[in-house]
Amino acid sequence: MAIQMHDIEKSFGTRATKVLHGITGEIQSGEMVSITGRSGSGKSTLLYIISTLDRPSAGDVTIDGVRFSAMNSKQLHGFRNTKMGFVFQFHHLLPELTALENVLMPTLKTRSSKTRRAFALELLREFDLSDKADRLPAQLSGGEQQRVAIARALVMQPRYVFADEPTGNLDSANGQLVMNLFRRINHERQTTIIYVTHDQDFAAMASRKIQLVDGKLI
């Protein structure tokens, strides 16, 4: 099982500036990949590409021997609900719900908020957030946030997760932390984890880097 994209690129705007410029390539089943690149090359757009949250101008991405351009909205939406995790930036917590209900969010759309609870809170026990299943995000830390937002990203075992910039938005420590967590991850669950970063030294964490420069893959 791969990830493989055909000769995608992507154009955004009425003059069709191209960003993306007929990348083509695979990721394997079970792999950390980073991809890095200055600002403007492309990577989160080809990051938001391969996870279906975007559609190319041209190419195609298959996923487990799917084509994307062959499923409609409905069977996509499953899809990505089963079978993807995300994480972004920022944490984008809903702030009236405590940090169990975050996590539980993917599994509303399933009807499986009771089944999946108690994996829920043990992934929160994995994260040293036990003792704060039951606050608001707005009491807790940044880097406790947004291992929050891991958590909800797993809490449907997905078999791809994707990130954008995890740690962005953190402190070094803080993002050490959650680079760990990634890697501890893939290693012990074998989950798939692409992500984009601008720091050397977390996109070095991964087994493999994919590297931009100005839309196309070196």
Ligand SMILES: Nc1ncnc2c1ncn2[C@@H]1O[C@H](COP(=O)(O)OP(=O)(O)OP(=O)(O)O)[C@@H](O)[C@H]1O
Contents of the next structure:
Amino acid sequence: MAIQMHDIEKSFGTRATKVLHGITGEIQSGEMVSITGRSGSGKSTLLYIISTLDRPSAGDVTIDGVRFSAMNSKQLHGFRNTKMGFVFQFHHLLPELTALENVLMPTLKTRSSKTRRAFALELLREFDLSDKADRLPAQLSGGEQQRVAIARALVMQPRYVFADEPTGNLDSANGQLVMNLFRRINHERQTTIIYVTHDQDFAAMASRKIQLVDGKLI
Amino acid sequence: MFFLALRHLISRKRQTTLTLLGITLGAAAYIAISAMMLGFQEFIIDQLVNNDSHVRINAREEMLNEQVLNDSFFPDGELVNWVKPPMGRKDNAYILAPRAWLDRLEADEKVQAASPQLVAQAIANYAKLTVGVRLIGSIPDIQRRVSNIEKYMLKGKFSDIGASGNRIVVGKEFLDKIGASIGESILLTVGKSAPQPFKIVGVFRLGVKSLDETTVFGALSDVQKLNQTPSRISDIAIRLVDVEQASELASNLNLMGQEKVQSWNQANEGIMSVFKTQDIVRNSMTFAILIVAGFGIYNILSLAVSHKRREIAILRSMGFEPRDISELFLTQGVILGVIGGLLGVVIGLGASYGMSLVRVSEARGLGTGQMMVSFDGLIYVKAFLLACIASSVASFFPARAAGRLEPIDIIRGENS
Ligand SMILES: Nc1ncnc2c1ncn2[C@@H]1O[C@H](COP(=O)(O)OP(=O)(O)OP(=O)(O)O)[C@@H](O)[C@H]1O
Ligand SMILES: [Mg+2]
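Next block, the form predicted in complex with the named molecule, ref. the form predicted on its own:
Let's see the whole complex now, leading with the same chain.
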């Protein structure tokens, strides 16, 4: 079980500006991988390509043995729902729903909200949010919102969690909290964590570091 | 998605309320206007259909002119110059073979009853007053089955006319106008013979002033005697089992004899075309209301879609498919349509009920003094469906646009 990258390239626009240059590599299940690099080096682009949100211009991504480019829409969305969790810099909670409802949102897709409710509450308790389960996002702090977003990413017990600058919008204390959560999930549940960060300390918490310079791995 | 759609609507209380108000008012207005127009139409049609006859066979009175004679004498289209152009009336004031007609109608299972009539213009005389009337001679027991006249009797029974004996039943307005009262006799003449006394044994009121003022019913044999045309009839009034078949039957019968056969709607083409115009006005008004409400929904949902781009992206990253996203917004439109439609139906029903209580003057010479309002269920079904269809169509486009959004474009735009 792994994510394999074969010679990935990505260009934007008609007068092709190449952002990624032939990236090849493998992320094993259970790893905690940080992606670092200067602004504009292509970190986000790479993360979105290996998480199926974006398509490479050339090359191929294989997830658990299935070529991403060979998946149909149904498989792709099923994959995202059951095997992947996403955390973004901005939390992207649904403002109309309470914390608990937000966490349970992915379970609606497979109609498993009832069976996963207990697990969702357990996640909130783990993340120190038990007493805030019924609050709307607007009634939560930024750090709390981000923790709800992480709980949401985990509720389907995915094999992979992708995070693009999950601490980018938080103060250092809250950032630390979030990173500790990631490490705990990685340790306790063997969830593969792949995250982009600018912070050297946070990058160092990974079991493996991927560094990008001008769209190339070093 | 239904659950989330509902939450979206609730979170935009003001917009939702306003949109709902638009749809509700649209549906209610449609119901109120339709109830009024159709109420009037139903009343008139009921008068036309049930108080006269479904189909009427008439002795044909044909006007003669150049065209008619040219066609029969010079069928090849020669140029004909008349020294003195022909004019006049080819008169057949009576039905030529009444027995044949009646036998044929009796055998027809679509026909419920056929009443032979002799209709004559007569002059009524009471004390010093003289009033022109339309004297209809019929066999009361058959006539009763053709029209609803008995329902409208104020005093006496229609069958009191009897088979003969110079007894008549008259309209209320006529009675007031001439100043006679029930039980008294008036003089009737058709101009050919000496006036004969007829005893008033009953009064009816159809609610149409022009009819109530001039219609007098008598026994067929009495009218034939007065008219000095024994055993002649001028009309056959027919009631069908199913009124919808009137036009078809009339067209078929028309081919069978010289007489003119007209169904109630053919005979009242003028009124029917007024109704058609009314319907066009009503429908275009409805259309306008729906367009306005539809645009409201379209705007609000388009706005919602662009406001919710981030959330759409995150939903897609959770594995929700384009179809799910479209459904989210389409559902909102449908919810608005269904609730707005239902509220509209309730308010429309209330408005219709309110209108039905309004007393209107009888100056138009029509009706019962109450506003005529239709409570036809079809109006409500239509209003509800229109609300639902309009809001579904209006939300279809924003919903489709939402489904086509690519999550990566949104995330890249917002995050990096
Ligand atoms: N849609 C696009 N069209 C054109 N160029 C793009 C597009 N998206 C990204 N780029 C370019 O690709 C390069 C890499 O972008 P990417 O977002 O991957 O950088 P990043 O390493 O995540 O940077 P940051 O640390 O600032 O988030 C940048 O130079 C950016 O301008
Ligand atoms: Mg980035």
